[in-house]
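Here you get one chain, nothing else, as structure tokens; it is the form predicted on its own.
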Amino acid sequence: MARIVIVGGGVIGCAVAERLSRDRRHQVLLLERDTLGAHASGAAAGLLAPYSEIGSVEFELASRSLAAFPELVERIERSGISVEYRAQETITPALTAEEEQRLQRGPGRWLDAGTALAEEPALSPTVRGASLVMEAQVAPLRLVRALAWTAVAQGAEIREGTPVGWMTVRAGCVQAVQIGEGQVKADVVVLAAGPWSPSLASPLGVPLDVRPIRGQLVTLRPSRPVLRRMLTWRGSYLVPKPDGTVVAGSTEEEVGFDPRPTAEGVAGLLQFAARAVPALGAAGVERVWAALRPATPDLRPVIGPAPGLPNLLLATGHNRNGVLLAPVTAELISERLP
């Protein structure tokens, strides 16, 4: 039975854990220095929308994950744990003259200005049109719980308050994770520790080049429901959630590991949604916070094998799709043990 350590228990390390835990051939072991989702997957919308937030070069990885939720959601949900995935649509709206050619020449379905007001009434009335997809949408704290509760039903171990100190490496492969109490034996080590990765990486020589990017959110209370539909448009998004509320996010902001939201970001979340929907002006702001998300310099997250450490499986890099990414890299990372 191989043992497997995974350091990070966010959405990707929490995915990959129920992943092989299912396994019964692997023994599974998950290591959090603070709390499952305490970082960036706690503090994410769970927008699952591979045509609004993914560029090309991902879209099909994205479009397996989402593909893979329905199932996985189902079985997770056994746990006794709603993770309020709801398959609906995306309405993106044009507000410019070359927004509404870039639409609709697009994937999704066109809908003139009427139609799409007609859909959604409390669009800026200057809309000049809106295109509509299918996507989706979870509660990412939801779903961090239910595949660790699963994880553990199917065997697998989880410690929270575990900080790695750093890795052990002998002829060419990672033999031990160090913790306060000692050494953890490992035959195989998934890095899913986002972007706190590279400082357990690069003492190995794994050269691994993935940043802290600040994302802010606002959560908004409208005294009245405003949006059937998720929303997007230029990078952000509105999203509705069940409890009557309206996640409006997210800034991209490469300022190191200062996880604080600022008056700036807040104010340009806030000027976003009421341009969107006017409706969202004078509604009440319930909860302001931000996250470090793991990138890279163009954008892929990095999945497999380090060079040079075949038992040493990355899993970081995600940015703001690791939600709709979890399922496909759990299955990736399944794909390449060694």
Ligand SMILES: Cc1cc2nc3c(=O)[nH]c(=O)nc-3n(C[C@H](O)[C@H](O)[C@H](O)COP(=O)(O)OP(=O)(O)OC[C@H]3O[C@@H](n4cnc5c(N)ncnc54)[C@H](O)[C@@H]3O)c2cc1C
Contents of the next structure:
Amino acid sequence: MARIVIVGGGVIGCAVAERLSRDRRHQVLLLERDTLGAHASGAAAGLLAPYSEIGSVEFELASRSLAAFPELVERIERSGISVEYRAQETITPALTAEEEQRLQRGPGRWLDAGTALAEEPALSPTVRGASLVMEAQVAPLRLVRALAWTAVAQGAEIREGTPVGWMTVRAGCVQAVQIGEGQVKADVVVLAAGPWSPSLASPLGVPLDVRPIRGQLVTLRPSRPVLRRMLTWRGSYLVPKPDGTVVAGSTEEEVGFDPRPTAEGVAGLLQFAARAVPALGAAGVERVWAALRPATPDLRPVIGPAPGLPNLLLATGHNRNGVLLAPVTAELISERLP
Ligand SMILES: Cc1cc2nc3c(=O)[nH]c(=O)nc-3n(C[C@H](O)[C@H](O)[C@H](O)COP(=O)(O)OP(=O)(O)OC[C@H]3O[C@@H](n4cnc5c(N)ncnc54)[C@H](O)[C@@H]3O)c2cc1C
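With the form predicted on its own in hand, show me what the form predicted in complex with the named molecule looks like.
Entire complex below, previous chain first.
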């Protein structure tokens, strides 16, 4: 049995652990520096949105991943953890003539202004119409935990509070990873350490250009439900959650590894929310937070063997869509194993 060591317990590492432990052909060990889902994976808004994210994600890969969710969810919810997956429409309003023309040419069902306001009465009355597509949402931290729980039930071992310091290489292959108590031998290492992945790859001479891009979010609690659907507009979004809150996101900022929300970021999100759905101006602010997305220069994920090190598999750089792309990433990694 090959020993597979996964570095990083975000949604990507946990999805890989679940997939690789499923057929019980490998011995799977996942090492997480902090706690599972402690960073972007636990912070994400939970949109599974290949159409709304066109331009920031490869559509084929994204729609394949979205299609894998119902079966995956059914299996991992046997853990007893509900991941709050819902297939749901996304509405994208047009506020300008240019947006109206662009959306009418897009993949969605076009609604004129009257129909859009009849469907979503809380939308700004200034909308010129809106487009609808069927997408989905999930609760990201619950997803991470259900994937991890399932992986463990399938025989994987998960260690939290276990930072990997470095990897050792001999004869063109990774041999072991270094953790506090010593070395852990590995036949294959999957590097899924999010924006921290380059700090482990670079010392091995592996070029991996993944940068942290900060995203901020605000959770609002309106006094009554205001949106039936998810809403996207100019890269921002509103996601109504099952507990009655609405998550407004998100900024994109290159500020190194600083994960703190800022007054300016939060103010911009509140302004966007109240502009799209005026009733949200009166909603309570329940939570403000931020995390770091792992992004590559071309915004595509890096999935597969590292150049020159065939048993080091890279699984990172998912930027705005790591939750959506987790199932397909796990599948692509499993196809690389003997
Ligand atoms: C504000 C915001 C909103 C988002 N919304 C969405 C959304 O709606 N839909 C969507 O699909 N995506 C969304 N994303 C993107 C998504 O969250 C990320 O693409 C995804 O979480 C990346 O997962 P990951 O496992 O690669 O990285 P991470 O979640 O960063 O996990 C990497 C893990 O590796 C661990 N680690 C790092 N170094 C080491 C080491 N040396 N040893 C051991 N462990 C280590 C870290 O502690 C961390 O837990 C959002 C992101 C942000 C910031």
